[in-house]
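Take a look at this single chain in structure tokens; it is the form predicted alone.
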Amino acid sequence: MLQDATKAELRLCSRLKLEESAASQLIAAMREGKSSRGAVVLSPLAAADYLPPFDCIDTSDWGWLPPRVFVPAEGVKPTAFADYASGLYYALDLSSCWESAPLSVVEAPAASLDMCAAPGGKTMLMAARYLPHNHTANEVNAARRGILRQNMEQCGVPNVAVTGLRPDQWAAEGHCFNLLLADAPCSGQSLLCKGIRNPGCLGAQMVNGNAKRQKGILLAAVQCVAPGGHILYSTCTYDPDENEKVMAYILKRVPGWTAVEVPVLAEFRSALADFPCYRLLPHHGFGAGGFCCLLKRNINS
């Protein structure tokens, strides 16, 4: 596979440190597109012991599996199911649900944000687990916006404000959380391993562009956070300029921030960092791949 890789897929090989194995692993999803895994995860208007009516694998021994989740088994479509559009459930990429995983060391907030929140999945999964009283779901697109709207209503997930705001008008006014989510706009490499298109995402140039607006999204999150909170920054790309890079140059760029261990991901532990973050590739099993990290804030920062 390595012989006739392109220079863009070596290029990402090597900045990833992949050993030979690995890299190939990683050229074969992105070129066959097969590697995304669905999820769904249960509504608030599900009830505690509802189960969804279709068959689903065994994920007892997975660990870091958010609540509330369930895997479908091979061949089913969630979405064609009566209880679907009954808003039982909400229908996401198994990846997804592995970024949310870092809540699992978080208590249930007193207020949260969703920053880049369209389509809703990371607000799904932040009401599966706590079921929050104060929540925004934000999103600065307006079409986007209306169908994270639609969602929400859809699922009936209750006390959720949805919002139209850029991340510099939130610092602005000043809001403070005891959570945020900033599942950042990226390149999205882990599109290709789903078989979507998407030219351009290995390139320099539009890494380096996402990398630069992560940047200055985390940095008006921070200012968004109370003392002793937590941002979970998350991307569905593999660049490490996107995702290790813009975590250490928060962490040196802001003090009073450290990036928080997350036992049930210890296995995906990132080796491109020597602070405690995490990622998902497509040979893991658990769908195209992701990045997270959880970052606190100080108590008395």
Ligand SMILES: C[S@@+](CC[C@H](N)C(=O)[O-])C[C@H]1O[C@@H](n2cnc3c(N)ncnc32)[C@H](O)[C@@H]1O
Second form
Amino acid sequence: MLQDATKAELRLCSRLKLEESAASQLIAAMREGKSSRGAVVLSPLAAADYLPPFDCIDTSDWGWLPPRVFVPAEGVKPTAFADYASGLYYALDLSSCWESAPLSVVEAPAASLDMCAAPGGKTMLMAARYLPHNHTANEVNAARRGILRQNMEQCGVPNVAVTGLRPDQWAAEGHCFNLLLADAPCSGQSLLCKGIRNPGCLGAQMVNGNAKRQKGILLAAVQCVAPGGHILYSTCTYDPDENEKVMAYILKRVPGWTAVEVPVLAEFRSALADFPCYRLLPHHGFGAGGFCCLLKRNINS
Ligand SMILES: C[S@@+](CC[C@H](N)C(=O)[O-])C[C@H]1O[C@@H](n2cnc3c(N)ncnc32)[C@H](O)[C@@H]1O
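Given the form predicted alone above, produce the structure of the same protein in the form predicted together with the named molecule.
Expanding to the full complex; the earlier chain stays at the top.
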């Protein structure tokens, strides 16, 4: 596989410091586009003892799966069932569920903000973990905000304000949240592993542009979190410049923040940083992959 790899594929694998076999697996996954894996998260409309009306696989030994999340058996289309149309569950990527696993070490927040919320997957995962609580789901793109609002209504998520402020506008509001999700716009390299075309996503131009935007979002985000509060940063891309390096930049540039260890993700700890952060690749078998890092604002900062 490596013999006929493109320069861009090799560049990515070398930046990820992958050994030959892992590099071959990543390149094969990006070319085949078959790494997608679905999951469902139960909505507040589903009772505590509700079970989805389809076969699910046994996930009891995974350790990191968030509460009220089920993984359909192969071949099952959860969106084809009446319970989906009734809003009893929301369908999303398994990798997206993995990215929310750091919340396992965060206590229920008094107030939370999902800064990049549409179409609503991370907010649904939050609602499943912490409900009821005071949550704001924010989306800058008006069309996507409409979909977000529709999804929240369909799934009966209470106490959610849907807003459309830019990160700098939120920063001007001051420190009011205990938990902020920054599921950032990114180059989306993992889309390739789902069979979705994404021209240019391996190129430096796309990666650098996204890294710049991500740093801007986070420099605003840190101004919105109260002392002792958290930011969960995540992306669905592989390049370290949009992941470990963005985190390293924030930790260096903004005093009073630390990256937090997430025990349930220990096996996914990134070797590309000297602080705790986590990456999922397609060959782990939990979907197309992603990155996550939990930052905490020191109580005295
Ligand atoms: C990865 S998606 C979020 C997915 C969502 N969290 C979910 O789980 O369903 C990133 C979102 O960030 C929004 N976005 C794009 N540019 C942005 C910016 N400069 N600041 C904040 N959000 C932005 C996009 O419109 C997009 O909806």
